[in-house]
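Just the one chain here, laid out as structure tokens, in the form predicted alone.
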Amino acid sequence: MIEIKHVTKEFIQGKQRVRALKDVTITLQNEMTAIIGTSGAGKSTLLHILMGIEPCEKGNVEIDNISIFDLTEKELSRFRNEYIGIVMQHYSLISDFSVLENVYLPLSFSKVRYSKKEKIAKAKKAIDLIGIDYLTKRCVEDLSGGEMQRVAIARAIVGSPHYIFADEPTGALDNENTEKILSVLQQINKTGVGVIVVTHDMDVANQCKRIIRLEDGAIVDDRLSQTL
């Protein structure tokens, strides 16, 4: 469970102080949740705070009863590696590595000391789960956008995280690949992993169980999807 308590985030723009998030309080369970809103609504900022990438001026975030702002940088890095899998719109893969090498890379930063054989075994398991075993030896730079995003998801789950945070994971994809990515995320969610998807696309949001709308840094709507 993720508890977001009275989170306020401000930025300096020129000589002005702009409030990106305004006293956001919400509890996220392990369902597949969409965070939606127009550009500048604060949805990516909220996700970055949940990841511990950005601090906030006020408030707190607890993930599975651990207050992430009480952690040192080293502890937070380890916590992220163990608890959170991150999927970005632009994949953030190493282009001249193979699919297998990209997927097992996070295990090199785990507090658990894996042998290379163990890393490969865990990576292949993640790759098989996503259904891209035929890509294992391919170089990432030779893949399509949809294939790269599935590799990114395999990399996100290789360490058996408790949560997947996905920032516009289908923004650069066509309809066919969008459906494939959403199907993969839904399958992961059914295994007990919480999935939080930031999106501006209502078709994507409606494939999630819960939809939270942000506008001007505040929650203006929180409801269950009507299409599931």
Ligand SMILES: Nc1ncnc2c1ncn2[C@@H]1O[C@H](COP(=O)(O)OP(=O)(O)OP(=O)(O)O)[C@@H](O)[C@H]1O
Second form
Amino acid sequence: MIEIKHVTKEFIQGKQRVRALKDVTITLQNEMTAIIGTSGAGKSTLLHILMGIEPCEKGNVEIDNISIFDLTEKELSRFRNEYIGIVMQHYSLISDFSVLENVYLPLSFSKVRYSKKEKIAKAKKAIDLIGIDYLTKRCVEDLSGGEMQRVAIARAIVGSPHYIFADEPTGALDNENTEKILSVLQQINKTGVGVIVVTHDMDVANQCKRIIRLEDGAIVDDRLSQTL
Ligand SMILES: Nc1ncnc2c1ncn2[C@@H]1O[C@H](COP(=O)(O)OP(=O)(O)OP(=O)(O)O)[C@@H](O)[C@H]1O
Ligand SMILES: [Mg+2]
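With the form predicted alone in hand, show me what the form predicted in complex with this ligand looks like.
Now the complete complex, all chains and molecules, led by this one.
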């Protein structure tokens, strides 16, 4: 369970203060959740706070009863590695590494010391689950956007995280690839992994169980999808 309590975040832009999040309080179970809202609404900022890569002035975030702002930097990176799979909008893959190398990389930072053989086996399992085994040996820089996005998801799940946070995971994709990514995320969610998807696309949001709309840093709507 994720509990976000009274989170307030300000950025300073030149001489101006921008309140990116205003007293945001939400409890998320493991249901697949979409966060929607216009550009600048605070969606990415909220995800960054949940990932512990951005601090906030006020409020608290508890993930599985762990108060993430109480962790030291080292504890936080351990926590992130163990609990959270991150899918960024621009994939953040290492372009001259192969798909397999990209997917097994997070296991090198895990508190569990895996042998190279174990890492490869786990990475192959994640790659299989996402259905991209035919790409295993390919170099990432030669892949299409949809393929890279699926590699990014394989990398996010390789360490068996409790949650996946994905920022616009289908932003650059056509309908067919969007469907593929969504069905992968839904499948992972069914195994008990909490999934949060930030999206501009209402078709994507409607395939999530819960839809939370942020506007101007505040939650203005929170409902269950009507199409599911
Ligand atoms: N690092 C930063 N420094 C200063 N201001 C920032 C920073 N990051 C975000 N902001 C501001 O905070 C507000 C929320 O930004 P955020 O990136 O969370 O929006 P978003 O909902 O993800 O938008 P988009 O849909 O365009 O990705 C915006 O006004 C933005 O300009
Ligand atoms: Mg954003």
